[in-house]
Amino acid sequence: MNPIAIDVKNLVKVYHKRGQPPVRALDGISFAVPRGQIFGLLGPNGAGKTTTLKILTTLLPATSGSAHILGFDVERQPFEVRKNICVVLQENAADLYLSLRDNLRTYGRFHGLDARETETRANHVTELFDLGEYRNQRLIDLSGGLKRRLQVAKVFMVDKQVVFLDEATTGMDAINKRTTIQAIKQEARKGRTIVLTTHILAEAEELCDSLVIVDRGRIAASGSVEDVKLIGFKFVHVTMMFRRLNPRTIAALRQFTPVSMETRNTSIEMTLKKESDVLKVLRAAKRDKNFVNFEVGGATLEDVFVELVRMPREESR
């Protein structure tokens, strides 16, 4: 068995719209995802994440390059690919005039389950995602978050080898986000390969075995979460506590052009690009008579992300 579930080589996608300049949404993207992994596609708005997923799920032809799912070519063997995947699209997708239960039923049938199996699994995900009380309501009458919950619940009804999730948890409340994350983890443990995109970096950090950061159609960084964080190894994260925050201290600290800076009630968190700045920052902080203490640590995924996608193109390559 091929240990690689998804193999993407040099994928390019140029959108042509009449009367508008062409948009190069993907500019030569390559990555490989081993079976059973949770793989994250991260990147700012318009980076090309959804375009990548659309090509991998046979919705969109690539301009050039190749992509294989479980060894099947997405362009030449789309039917084989579709037999092995299930997808949560970024846009909402539901039969608004059917009841929640009927939406689950049709989904089961489409994925080859028989009537009895469909009922069993529909009941299971209805319970898992706490949708029982809406069972007989038409989707058009449900809130946005509930529609999203149903859309995500559907993919957990079927056992497909590869699962694609495009910002699956968007619009969900905290409890259902948790449920979704737990369900994703559980599915991966069963040996499925999961590809997800997200803007919530903590989510990516918690879930992903490996990830790529895409920016303007190119890969800006890739590897395991730890690898990617290492790109920011020279970044230093400093947390300083004060009895009370003084605007003048904040202004003074800004002078060090941190990657990120956040002020809370009585603390300031900063990510610095140069280790040598740490002492200078602490000196500036100590000048404030309300200074209490400080902590120094490594960079978070978010720091790396912010820094990478902020770089001008030449540097990020």
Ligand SMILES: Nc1ncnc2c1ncn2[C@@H]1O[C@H](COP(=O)(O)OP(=O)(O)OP(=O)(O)O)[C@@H](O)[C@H]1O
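I would like to compare: after the form predicted together with the named molecule, may I see the structure of the form predicted alone?
Below you will find a single chain and nothing else.
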């Protein structure tokens, strides 16, 4: 058995619109995803993520290059590819006037499961995604987060080896999101290959075994989460705690031009490019009589992501 589930080589996609210059959405990207991994396809808006996803799921032809799913060519063998994948797109596809349980039943029967197997699997995903108390409610009466959780849950009713999740937790609150993340992890342990696109970098950092960051149609970074984070080894992540936040202190800290800076209740988190700035930041923080604590750590995936997508095109090659 080929250990590679997804193999992409020199993929190019050029969009042509009458009266407008061509747009090169993908500019020769290549990557491979081993079987059984959770793989992150990350990038800012307009980076080429959706184009890549549409090509891999046979919804869009590439201009050049190749892509194979489980050894099947996505252009020459689209039906074989579709037999082996499930896809959750950003738009929810469900019947709002059916109950949650009947939506699962409809999905199971559509994929050829008999009535008994459909019930068994519907019960399994209902429990896995903690949807039991909503099983008899119509979707139109549920929150957007619960609708989205159902959308993700139902693809795991069928035994597809490769699952594509496009912004899987969009619209979910913290509880819905945590439940969905844990369920995705559990399904991945069964050997499924899961491709995840998300704008939530902390989510990718927690879930993904490997990833690529796509920017302006090219791959800016790839590898394991730790490998990619090492790109930002010079970055320093600083957390400061205060009894209360003083606007003057916040303004003073901004003068160090951090890569990122965020205030939360009584804390300030900053990512600095220079280690030499750490002591300067500490001194500035300690001038505030409400200063309590100071912690220093390594770069997060989000820090590296932000810095990579800020780079000029010629630097990010």
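Numbering follows the first chain given and starts at 1. Think of the rigid core as the biggest set of C-alphas that the two forms share within 1.5 Å after superposition. The structure presented is a predicted model; accordingly, all values stated were derived computationally and were not measured.
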Exercise. Does the distance between the two CA positions of residue 66 reach 2 Å or more between the two forms, the core being superposed?
Worked result: no
Problem set entry | C-alpha of residue 57 moved at least 2 Å between the two forms on rigid core | no
Exercise. Is there a C-alpha shift of 2 Å or more at residue 122 between the two forms once the rigid core is superposed?
Worked result: yes
